[in-house]
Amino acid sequence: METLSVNRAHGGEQGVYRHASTATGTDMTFSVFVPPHAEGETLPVVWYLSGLTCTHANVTEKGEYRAACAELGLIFVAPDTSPRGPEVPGDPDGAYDFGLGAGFYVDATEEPFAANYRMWTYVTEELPTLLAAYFPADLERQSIMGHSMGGHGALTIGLTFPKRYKAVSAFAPIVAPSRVSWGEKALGGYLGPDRAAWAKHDAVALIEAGARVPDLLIDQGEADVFLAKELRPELLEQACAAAGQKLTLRMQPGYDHSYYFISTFMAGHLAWHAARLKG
């Protein structure tokens, strides 16, 4: 693993870093805060998956999550969206949903996609290793959080595992991938056109066939220009009713799709996520 940067924040220290990832066949770069602890200590770990289009460094830079994971204790790692280099094959069209910066969190199995888009095993297997290897990370002790298809991700992953991740959360999330053109697109070109492999990685599918967990918190902004298309969270809470499954879903007036709205909730999300990784 190399370090790219290291740089103090709120008496902790904010890495980026690369390494070669044998999931993805490339160089993939995350970032994570490590917060101040005391020697020897190991600490719960929040996972944080990003949008369409980012990198890591998007919440890093945007995210306003390093004071209250100070505060908090808590480790903060985000991972790129997709696997990245001049080998790795993008939206043959150039578009922003597909390919580079758009793997959806999911092992592609269609061709050329399968070699490298394989974001799933990626987060859940792969760099969990690699940060117990070389963080002060409690694996016993760990959350899921994202945003926009990070959202999507944070939640079907989190209801897969529901035993590893002890909190689940998300802003303004692909809540039903199999029913909105984003989702149409990524998951037919990675995973091909049988709609039935795509039901792992679409969280109403999963909630309609039984997955649970505890509780689940979702802020999504009113004035979001994807909402109606794109986001869908009445179909979330539809499904959350009818199956039983706690949600919290706070629709907040004025609030976009961007940082900006991400940044002002943030810190609500992390003590949500503590309390459940502390208690």
Given for the second form:
Number of protein chains: 2
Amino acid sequence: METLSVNRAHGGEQGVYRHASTATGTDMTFSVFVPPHAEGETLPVVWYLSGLTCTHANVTEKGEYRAACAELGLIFVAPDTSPRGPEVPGDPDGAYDFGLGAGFYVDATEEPFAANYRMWTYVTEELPTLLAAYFPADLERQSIMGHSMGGHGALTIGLTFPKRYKAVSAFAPIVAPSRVSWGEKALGGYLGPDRAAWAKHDAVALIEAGARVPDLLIDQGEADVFLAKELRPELLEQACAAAGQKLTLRMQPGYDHSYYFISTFMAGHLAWHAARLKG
Amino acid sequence: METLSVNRAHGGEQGVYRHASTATGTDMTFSVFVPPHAEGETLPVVWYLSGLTCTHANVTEKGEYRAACAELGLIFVAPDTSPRGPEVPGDPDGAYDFGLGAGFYVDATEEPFAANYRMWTYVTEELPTLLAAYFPADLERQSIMGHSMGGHGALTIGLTFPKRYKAVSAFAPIVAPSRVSWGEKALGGYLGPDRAAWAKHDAVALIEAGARVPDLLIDQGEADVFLAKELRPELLEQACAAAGQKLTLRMQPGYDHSYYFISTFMAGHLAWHAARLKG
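Moving from the form predicted alone, what structure would you give for the form predicted in complex with a further copy of the same chain?
Every component of the complex follows; first up is the chain already shown.
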């Protein structure tokens, strides 16, 4: 693992790192904030999965999470959103919503994407192992959150591993990718036309199939331009109501899809995670 | 005045605006955060002056000021650091430390800079007037802070108008531009070789000449690569001690010159300003 930068911030250390990933077959870059802590102490880990077009850098620069993580004693990890590199195939038309910056947190089975687009394995297996090797991370206390496409990732990963992730929350997540155009394009492109393969990467479908977590927290801006067409939180709300899955869905008047929205509610989400990571 | 963007954030509105400046003869862009407030209420204004190479965007994205401004009821204004445009002359060698992005908060008298590089007048006269016309700003309650070159601007403007700005603070400021290479280049380039003209743009020289404010707050990272050669806070410390000027200079171990440093101490500075802006 190579250290690209480390900066003191809020009493801890904000680092950016690169490593050769076996999951993706590429170099991968990620950021980690380690708050102030006692020598030898291990700390709970909050995973933050970013949205379309983002890298680790967006939340690292604009997420306003460090003050809260320092206060609450949380490690904050931000992976990239896809493999990258000259050898990695992207969207055939160069669109922003598939390929580079748009891995959708799945292990692709379709060619030419299957070799590199393995973000599910990368985020749930490879990077946690790396984290525990190099940072004071307690993998018995992990939680997960994300934004938009990363909210989709957080929900599907959290619902798949309810014992591993002690808290699951999202900002403006894609809740039902099988039923919106971003998701249909991505899941079709990575997993092929058989929609049966999509269900385990669709939070609504997972809940309908019986997946459960203790509770879910979601903030969603009412002025988000993607709300009606791509995000559709009402589908999650209906599925949770039908299934008896506890959900706190907070519609936030005036807020859009940007980091101005995310940063506003970040500290609240981190406090909610910290309460569930005690132990 | 043209609105470039407005985003809801922390209960208020973060906007970016452009206007044709009479001071600089160019279009100028700046950002304003207006916190939640009662209809008809006017609010105190904190001016934030940025450092070399920056625009309004750096602090707007990375400064982590909105939560504190929302809590404290402060308007936060971030101007650009120089005039810009195809007609504006820059550094003859294209260097980062003079010309575009490096206005040094002076009114240039040397050609070819005198026509556009009038950041002193822009920040102290034109932009406050514009602000009061379009925002719920109470110009009887202004304060000023800045980073690096902008710390120099905040100190020199604050020391020049001690009644107008109720609080003056800085992150890693250039305190004695007449005595460091960044400052010698800039003040020489904008004001000419006669160093007598530089003194009113040098915080240490101003204090030595009798300028006073009730107190000054400065945070300075000890791992700042510009500390020894360009920033030299010990010169301000000595001048304040000799003059009886109250100064709180906090050397911060491990912190560098970046926004990771600034954002760490931003909320503390804003609370310090808010306490002095009451009334």
